[in-house]
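Given next, in structure tokens, is a single chain: the form predicted alone.
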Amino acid sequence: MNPVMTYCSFCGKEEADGDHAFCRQRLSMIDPPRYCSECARRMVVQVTPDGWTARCSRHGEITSAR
């Protein structure tokens, strides 16, 4: 079985691969998620007034929830 993997969701780089301090505080401040954090695949990101949904193609959607 194959260990699971998490991956930054603003980078998109393994989460054990170096220090993502930078990539965290973007997210908690204003960047909506740029990479999926199960598969690293690219998002479909759309920002609107009231907030953002980002979208992969595995796995579904999230959103800013405001």
Given for the second form:
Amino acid sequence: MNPVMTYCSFCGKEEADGDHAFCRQRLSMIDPPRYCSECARRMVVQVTPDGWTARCSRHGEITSAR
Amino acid sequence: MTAAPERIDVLDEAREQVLERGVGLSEAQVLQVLELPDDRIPELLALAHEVRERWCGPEVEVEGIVSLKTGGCPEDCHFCSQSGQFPSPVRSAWLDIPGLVRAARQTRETGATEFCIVAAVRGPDKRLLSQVRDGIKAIREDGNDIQIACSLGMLTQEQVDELVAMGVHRYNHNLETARSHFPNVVTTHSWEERWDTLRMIRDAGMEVCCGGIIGMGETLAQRAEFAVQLAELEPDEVPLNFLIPNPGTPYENYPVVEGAEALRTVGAFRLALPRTILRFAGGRELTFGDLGAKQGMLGGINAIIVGNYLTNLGRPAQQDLDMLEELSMPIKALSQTL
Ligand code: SF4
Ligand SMILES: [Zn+2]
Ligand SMILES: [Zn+2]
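Follow the form predicted alone with the form predicted in complex with the partner chain, if you could.
Next comes the full complex, this chain leading.
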């Protein structure tokens, strides 16, 4: 089985590669995810007044709604 | 021996000129305010707040905004993550009409009186304008009486007339920065072209919303220049943004405007624009955090964008509404704006 690679959804680089503290801070404050965490594709993101949706062409849609 | 003539303090001048007479500060005076030492910021903010209360009243105007068409813009505004000219991670997206109606409803539910529909374009084409027309119709059919503003880039006279006919009551078009700095920020169109659109909007009877972004490498003198250029336009509203250094844009490594400097800017802009709706817009979360937002509201700001922005997120609307309640600042109601 291939290992599941996870990517930073702010910068799109591998989570295991480098420091993503700044990315995490931005994601916690003012940024929706921009890259798919499974494949690092850029996602189509729609921000609305009370949330966001982000869609990867391969892995589908995630939203801010819990 | 003759004593050196005593220099009149700019805040004393402002008290008499702006607070008492309602006359905005000149460029030289704004620059003096921007150069005040940190220990005079509380005094500046207190005066700016008094000016705001005297000339605008106690109400705060609450607005929500949404991006109808995101990304892929042909222009090269160096701060913008939606320009198609930079390797920004923001991809093109269109919001459908049901999504727009929902966004307007969410905004109205916060008590907001303004809903601004924004598109990342040089100017609107037929498709965009028809989407806006259908969107406004659908928002009204939803029973939503919120006032609708648009921000769709540069307009022709015909497009201005169309927007008026659709019932758009205010149009946002930012000059972004001082005229002298603009060519460093945007090369695909000019400050003057933006100015022309603004004149058309004004002449057609729409309210003019025009502001910009602080922290794009402009000098303090250029910040002062920008404030008086805005005053010359006499806009109904000035949205004040602080640069969010977004990945892939030419400004991605620019520093975030520091809180004290941002507060000085807020105070100075209020003293240059005593009667304008001065709105906290993007970037305040990074620049100020929660404490600074309060200081800004007590330092000349009388309007906010609640909820998320176009490509960036804001803090939850409820947090801002709670802040206004804590500050005993009433939210402007629709009846007051009609
Ligand atoms: S015109 Fe608007 S959307 Fe386009 S790059 Fe400039 S600021 Fe961004
Ligand atoms: Zn990262
Ligand atoms: Zn994916």
